[in-house]
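Shown next as structure tokens: one chain only, the form predicted on its own.
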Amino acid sequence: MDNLATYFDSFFFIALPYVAFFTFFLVTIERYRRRKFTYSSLSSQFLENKQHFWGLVPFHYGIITVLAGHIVAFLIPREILWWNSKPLRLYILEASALIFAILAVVGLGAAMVRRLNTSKVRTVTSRMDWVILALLMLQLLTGIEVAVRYPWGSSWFATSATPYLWSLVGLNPDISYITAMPFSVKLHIINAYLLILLFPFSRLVHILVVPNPYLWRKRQVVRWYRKPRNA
């Protein structure tokens, strides 16, 4: 059982992150320079509009508030431990961060209740946004859960998931610091590991580009056209 659990930690924390991210910056590269009309998010909002802003919206504020919250303590966890160091600043912290995963949540449901009940959404919905969706509510609700189960999160990331990670940059990877951890806590990291994997493959490459190019491109004429009342 060691040896398994061995192996597991060594695939898991230490050749699949190589491969997520070798796969994606090699293939988004590619993507973009033989299909760059392909970075989209492909919206339906022209489809359906009403409950495309009641998912959409509530899951962008509470997935970029989060993920915001995950690169901060990566990049500065000194600074994450000092602001940690006064209860009632904790406290804050970790109540916000939950609020906004639980606001992501709702808003992710919400749209992908969306996509089954709308039969024009539906049908431009293809496999891999399945995928893609059910991936990110894992990786949602795993992170509640560890919110919950195991508090005080943002600490134990900065001394915990910060050495790890920066040990994969250092191209020494030190799995000891996550060995230990809880299953909930290494199917969170694993989940990650596989978004970023599946990234180039997805319509999810539409972060890399929205919304850069508005602060530089050409203003664009639209024209909407109507038929005549008496048509």
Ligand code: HEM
Given for the second form:
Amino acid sequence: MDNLATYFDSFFFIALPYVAFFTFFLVTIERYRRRKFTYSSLSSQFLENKQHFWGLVPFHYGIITVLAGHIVAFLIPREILWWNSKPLRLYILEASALIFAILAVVGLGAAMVRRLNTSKVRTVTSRMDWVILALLMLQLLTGIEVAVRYPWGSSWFATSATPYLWSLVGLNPDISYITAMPFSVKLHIINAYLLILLFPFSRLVHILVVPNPYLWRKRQVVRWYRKPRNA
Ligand code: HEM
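Having seen the form predicted on its own, could you now give me the structure of the form predicted in complex with ligand HEM?
Below is the entire complex, every chain and molecule, led by the chain shown above.
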């Protein structure tokens, strides 16, 4: 049983992240070289605009802020621990992260309902879109579960997740930080790797096409540069 747990941990926390990042870089670069014009979110704004706005805008503000928080805790863990050394500052950080996480869930939920309910939008939604939407939702919900059930995650992220992630970067993986973590934390991390793995095969690639003015430009209608499926 112990052996099985060791294999499980080694597979999901050593092999999977390397496979995910390797695929991410290789396929992303190759796709850009060969099929540059597929680097798009394939906007469906022209099919339906109102629900699109109320889903996508809160989702993007929420997820961008939460991901920025993860990156800051990865890059400057000491400063995060210093900030959290005063309880009030810790509460402010944790509460703000939670608010943005909930904003992202509400936005993503609205975007999913729109894709189900608006027949024109449903028609142009691929299987991969649904897989990505489901994984994103799972990522947000497990993140919120972790934040609520195991409090002060911003501090223990800095002391456990950050050294683990740096050990991967240094090609000297140390999973001792992760092996004793509860199941929901493990699921949150594994699901993040799955998202990174599928990133280059999905419309998530639009993130890499900067400038990315969706969030502040005036409303505009976007046409696809793609033949319809049945043409
Ligand atoms: C696709 C990438 C990821 C997304 C979208 C994501 C999303 C989230 C969300 C929405 C939360 C809740 C925020 C809060 O209320 O505090 C969260 C919390 C958390 N995530 Fe992630 N996450 C990602 C990757 C990761 C990875 C790779 C790790 C660790 C190796 C990780 C570790 C944590 C921890 C420890 C918390 C709790 C933080 C706290 O309580 O303040 N996440 N994540």
